[in-house]
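The chain below stands alone and is given as structure tokens, in the form predicted on its own.
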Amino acid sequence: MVAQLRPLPVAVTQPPGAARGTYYRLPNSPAALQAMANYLTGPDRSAARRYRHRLRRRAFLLASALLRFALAEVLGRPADRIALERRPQRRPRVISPRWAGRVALSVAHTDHWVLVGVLPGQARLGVDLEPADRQPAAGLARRLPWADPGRASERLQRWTLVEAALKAQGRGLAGLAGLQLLGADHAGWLFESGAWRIRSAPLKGLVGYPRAVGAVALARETR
């Protein structure tokens, strides 16, 4: 594998418990896909054909390869023995949970980067990644569970906190109406949605160009 195209580890310290996970990032590029080709399976390539957009198709393949790379590290299993299920608008999962145990997976990507997270344990995981020059649509921004901070960069960071929380809960944008902000402290932002308490925090250390902004969230069921 080309040295500079090896998966880039991403350090995560918040929210509490997130540091138990393993997180990696790669450029969404043809060279990165070639470097990770050994971590792809026939089913991965077949599933990718449903994406017509070239960058999304490549992001799907890179995320599948990165997940398998990270799972091999976390579970101590050969990467080619790890079967993944990837479906549109659904969280990825390991198909053989008997030996995998409880492990939460999450994926995010832009046109230029792909990010994955693998977290052992009972919590649900959500990661989000957005281009630094992107802003949420005005309609979505008005539905955020806090006042508009005014600054575009802060608005984008807050949006990633919401998006990561929705991914961790598992409902996506459909869950936005029921997401309530309970408070914020040094450990991140605390949300509630139905039976779920969700901690979300900014993702630090995303170096590289083009720049990206991200967040990590953990959801735990309260009843």
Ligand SMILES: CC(C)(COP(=O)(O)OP(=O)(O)OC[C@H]1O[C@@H](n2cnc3c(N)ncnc32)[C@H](O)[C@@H]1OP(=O)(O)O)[C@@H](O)C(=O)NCCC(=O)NCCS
Second form
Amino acid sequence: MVAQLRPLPVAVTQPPGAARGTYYRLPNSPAALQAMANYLTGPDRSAARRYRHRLRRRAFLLASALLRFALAEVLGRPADRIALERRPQRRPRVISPRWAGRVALSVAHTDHWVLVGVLPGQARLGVDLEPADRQPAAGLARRLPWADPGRASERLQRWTLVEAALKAQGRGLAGLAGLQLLGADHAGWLFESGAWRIRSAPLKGLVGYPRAVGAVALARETR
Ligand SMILES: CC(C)(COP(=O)(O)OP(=O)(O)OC[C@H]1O[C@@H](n2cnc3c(N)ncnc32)[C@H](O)[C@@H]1OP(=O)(O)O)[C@@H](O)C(=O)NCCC(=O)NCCS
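Having seen the form predicted on its own, please provide the structure of the form predicted in complex with the named molecule.
Every chain and every other molecule in the complex is listed next, the one we just looked at coming first.
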């Protein structure tokens, strides 16, 4: 029997503009994959084979299915008509329908959860998720763009703010050296990287076990 597992909507209100998006998550579990099987295509299954690790492979498949689920809702199109490009070290992209081009997509996964975001419009989107009991490696924590090292409890949240920002910009970890922290206000943190202004905010309301910490970022080109 197929488990009755529905994608869980994630409410996002910050940073400004992010609330126009649609966000879903699912447990990274065999039952969730079985429940979402109708949202997967042959190309998804072939692309997943590049991942040797079982949990990573399942996360990739679940993210593809969840993106198609969210896109069908946002675009008002049947999920099986939505073709996605899923390349390593790249953000996912809608290939067809072609008029769906102005939709930004982002994915994050842990061993236990998969999170996706779909944001219509010109801004670029980045989401990040980490297990709450994890800490960034000392070498990475030192490279975070805050002047003070911060309390241990803050470091993981800061790391997710930065990863979401780097994904929104599109360079991934390679963009860390060029990411400048401009400041914070009620709506989250403001970063700059080259021609990009990036706003990143903690993701609230991530209930469920095991606990996770996350962030959502929006990047806009300034010139
Ligand atoms: C993209 C990156 C920033 C995040 O990777 P990650 O934390 O390992 O993994 P996440 O689950 O958060 O994100 C992976 C997703 O990011 C997306 N992604 C990858 N490269 C991207 C890029 N350049 N721009 C935007 N999105 C990107 C992909 O959709 C990917 O999922 P997919 O392969 O299933 O499509 C990566 O560059 C990286 O290596 N980060 C360092 C990881 C680390 O050390 N974490 C310590 C945590 S405490």
